[in-house]
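Below sits a lone chain in structure tokens, taken as the form predicted alone.
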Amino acid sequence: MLIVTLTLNPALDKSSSVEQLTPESKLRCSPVKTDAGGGGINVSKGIHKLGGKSTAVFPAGGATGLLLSSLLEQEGIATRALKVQGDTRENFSILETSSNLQYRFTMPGLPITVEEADACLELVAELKPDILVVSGSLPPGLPSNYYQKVAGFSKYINAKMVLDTSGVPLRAAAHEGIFMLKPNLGELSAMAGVEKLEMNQVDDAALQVVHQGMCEVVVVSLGAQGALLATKDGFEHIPAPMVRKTTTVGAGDSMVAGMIWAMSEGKSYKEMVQTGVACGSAATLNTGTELFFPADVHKLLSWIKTYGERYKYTDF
């Protein structure tokens, strides 16, 4: 399968770490580690990470646009950038040592025009994909139902589309229908017409989603307690081992990651929800923006497929 992934809100990801943060003070941080990032990429650094190939396809901007693609390259990720006005932004993340709290600072990202975004959509058409990832926020400039127009694209193009956004960016994709949906509990609630879903009532409202039309699989992560999986064929719960948490950055993205890899070698959605799991939880166990390490993801989903018919969110 010829995967392909969609950033139109990238970013270079800056991480550091201080003893304690204290207000008026000069702090004396680590040395900064710098990756690329932003949602799309992220899975395509995962699948990379994973063993598996792809292609990240995003606007770049300035010095700032042109490092991503050189440390993509560097890492041996295919890209096929679009040059663009302006700067691509900066995100930081700082780690507190003292607490073991991270606090994570989210710019404003380059703003692009529709006529640009169109522009990416031509590059992935060129690529023909079997399966576009579509991952992160839109950028400003853009209209929130822009990723409504991607869906209709990826019909055109013949391509299974997954979606990770939020918000109305989201429902309005999901209006059009697409593959394959990866909403939190928060985002199900929102699709569902309710302000907040109780455990009981998740396993109904993703069935609904999928009844609908809005997809023909749904993935909804409960962060500790697992994702849910819902087709047409009903539902099922896959739990999450229990970690010492380090942070959450780039865990959504590494659970996106490891569920396209795991489709893209065969396995079946179980498996696939499975592995998009061990990732997830393998990546907070890694401060900054290092996503996950493989031998962290094959531990965790030996685990998951041995003890974890145990242990289902209806327990706690």
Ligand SMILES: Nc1ncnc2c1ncn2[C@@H]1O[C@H](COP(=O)(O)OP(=O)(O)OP(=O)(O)O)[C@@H](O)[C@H]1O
Given for the second form:
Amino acid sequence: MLIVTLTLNPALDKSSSVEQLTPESKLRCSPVKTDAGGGGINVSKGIHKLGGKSTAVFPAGGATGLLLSSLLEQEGIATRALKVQGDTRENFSILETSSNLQYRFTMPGLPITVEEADACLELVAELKPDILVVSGSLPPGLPSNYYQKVAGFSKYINAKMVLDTSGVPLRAAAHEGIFMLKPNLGELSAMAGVEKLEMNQVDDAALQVVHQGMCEVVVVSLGAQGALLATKDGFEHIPAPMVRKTTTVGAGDSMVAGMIWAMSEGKSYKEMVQTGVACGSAATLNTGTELFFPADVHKLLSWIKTYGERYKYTDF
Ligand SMILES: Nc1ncnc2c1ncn2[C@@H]1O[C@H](COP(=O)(O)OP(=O)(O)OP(=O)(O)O)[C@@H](O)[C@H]1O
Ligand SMILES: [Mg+2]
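Could the form predicted in complex with the named molecule be given as well, to go with the form predicted alone?
Following is the full complex, with the preceding chain placed first.
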């Protein structure tokens, strides 16, 4: 199964730490670590960690764009970058070591035009993917229904589209019909048109998304509660193992990476979600930039398969 990820709003993620954040005085920081970031790019990194392959397609501009591509290539991830005007954004996160709190500064994305985004789709089409993972926010410059166009395009090229985004872009694209959606609780609530769904309403809301033709498969991620899988055949809750959480940065992207990798290995939907939950939970064990360690995934997956059945929500 050929996997392609599409990241229209990529970033260079720079991270450092400082003992205490105080105004005015110079803050002496630790050496900066630079990572390639953005939804689909993180999914490609996660798939690679699990031993799978994918190609990351994204727009890139300026010196930061070149660095983004070369960081991925150094890691052994195939890339197809579309050269665009301007500089790819840099995000910055600082860990305050005295409090262990992380401060994340997210910059506006590099604006891209519809023509440039369409050229990214051309790159995707040339790769002839079986699965197209579209993840992250839309950059400035694109209409909020651009992912709807991507959904139509996916059908046209016969690729199964997996979408992980939020807000209006998610709702607009869902109306076009997508293979798989991965909303979290807040995103599913917005799709259902309510402020916040209660846990016992999640199964009905997820089934509705399927019955309304928005997707074939929906996996609702529920943080520490794991995930809910829903298809036209019904729903099932996959609990998350109890872990000592460090940060949840990258949990969603890690989960999608695990699911896509399992899918490409021919696993059932249930095993796909179990693997996704194991990767998401493994991501919470270490700081943001690492995503997850495969050894943690294997341990957590065997817990989920062995003990998971006991911890299901019975009122679902
Ligand atoms: N506190 C936690 N304990 C255990 N597992 C967790 C925790 N938080 C997240 N996870 C794991 O990560 C998966 C995805 O997390 P979550 O539901 O928070 O996604 P998300 O809101 O899309 O995340 P992101 O902010 O990265 O987009 C969960 O299904 C679960 O497996
Ligand atoms: Mg998310």
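Residue numbers count along the first chain shown, from 1. We call the rigid core whatever largest set of C-alpha positions still superposes within 1.5 Å between the two forms. Because the structure is a prediction, the values reported are computed rather than measured.
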| query | finding |
| --- | --- |
| Leu27 C-alpha moves between these two forms by 2 Å or more, core aligned | yes |
